[in-house]
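In the form predicted on its own, a lone chain appears below as structure tokens.
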Amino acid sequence: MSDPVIELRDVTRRFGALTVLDGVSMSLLRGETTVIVGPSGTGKSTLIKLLVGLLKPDAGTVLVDGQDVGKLGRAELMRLRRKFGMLFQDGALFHGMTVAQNVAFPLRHHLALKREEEERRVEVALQQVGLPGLGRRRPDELSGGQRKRVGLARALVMEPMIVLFDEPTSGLDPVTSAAIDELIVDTRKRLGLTFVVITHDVQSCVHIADRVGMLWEGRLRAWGPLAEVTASTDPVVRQFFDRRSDGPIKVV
């Protein structure tokens, strides 16, 4: 059994009178997928910005490779923040660059690397995505399952330990997300990377989940192996993966 590389330990968070996270304690291992699923609004974007360091609990602790993220300085918390990638829900791309810029911009602000190292680790990380030789083209070139390629060619390139996903398959259809999902997949193989997802695509998440967790009103409503959460029989659980509901999650 794998390590775990990232723990929540009754973990809390709120804003004001809200609480946002509330209790939330699990362990993702090193080397798998795990997907956060839930509506919106239960902490899936918060539970993100403190495994990074941009919030602080208001109890409990997250650990990330053993570290924990709400006593480091910011020295540490830039260091630490190195160790992960990000992929945002619509790439996030500078329309004014070409491809290749886009990808070598963490590798421009936070190393000093020469030209051809830099142009090295580009290439790598665009054929890690499938594509090769298509530096000099601009975003508004590109398709939008390409344009999503490269934004994970950009977290790529860093060469993390954590890839970070912010609704991967959001505005593509259906055959290109399942592209995007068979690519996350095999990258997390290839490259023995932890991938932590945050999707609403019922499909996609039984696709490339090896662990899956759901928030509901702030609260871990369900979390385990995948095979284990799709077949619980708690209603708030079954509603969100038999899709009965078009509306908000109740419990019936």
Ligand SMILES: Nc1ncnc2c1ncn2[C@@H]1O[C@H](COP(=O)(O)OP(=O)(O)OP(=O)(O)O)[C@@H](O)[C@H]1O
Given for the second form:
Amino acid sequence: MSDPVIELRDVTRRFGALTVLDGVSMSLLRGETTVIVGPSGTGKSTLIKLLVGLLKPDAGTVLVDGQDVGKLGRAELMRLRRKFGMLFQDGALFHGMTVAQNVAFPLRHHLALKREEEERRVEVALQQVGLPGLGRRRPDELSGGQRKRVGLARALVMEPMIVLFDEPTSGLDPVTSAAIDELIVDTRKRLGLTFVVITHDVQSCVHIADRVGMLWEGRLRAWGPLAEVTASTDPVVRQFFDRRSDGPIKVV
Ligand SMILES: Nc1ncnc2c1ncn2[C@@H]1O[C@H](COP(=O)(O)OP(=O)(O)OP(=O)(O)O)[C@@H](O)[C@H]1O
Ligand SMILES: [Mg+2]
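Now the other one: the form predicted together with the named molecule, given that the block above is the form predicted on its own.
Whole complex next, starting from this chain.
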């Protein structure tokens, strides 16, 4: 269970004159939760886009499950993307649809399942996130925490190998954030998936991470097991971990 499922080798990505990622290398192990932190604009979302092939590196290699993402054609990229579940910031639910229709959306897009099979998989996904039986509700009839759970159910319904989370606890109060962290840890353990989480929330990072990467000015300023990174004496790393620890923080 400890081979790398994602590998970045000396990855550089520029936008015009701006070098956003500058020779970043990291190996993400199967079954682990890797948390990526770093101030706004340091390339966290860019990194995620490179993993799913929405962007290509200018130099270096991105390997996912042994495939060189930058070299894949359209059809191969579509297949690759099925290996990923994605939990978007704010859940990104469709408000005109029920919870069940939201969760079923990727299934309908990618697979033509029989109605009963689709309903079964939706209900399993809702159970996995602690929302059994809520399929008929609409997103605006749910709390913020419940909406995040629906977003996670939608990310899990395709039975992905890797789940990408963009700010899973943003906009939530500390208690609800802690519940979402708990759900992330539980789900990872139960399903044995590989998670990549972007967050600005120190508490969440400390709670869920096996491994932490801190991006800073285009480079990986810190990278390693949680305990190692949190013990770092690098002032840039300390600046992140020594922020208030009594609730979620935001780096603006
Ligand atoms: N398609 C693009 N074209 C031009 N510049 C871009 C593009 N995408 C991102 N950038 C720039 O690259 C830099 C990194 O952006 P990115 O979205 O990866 O940051 P981030 O770390 O996710 O920030 P945040 O924490 O605010 O979400 C920013 O300066 C951004 O303006
Ligand atoms: Mg971002």
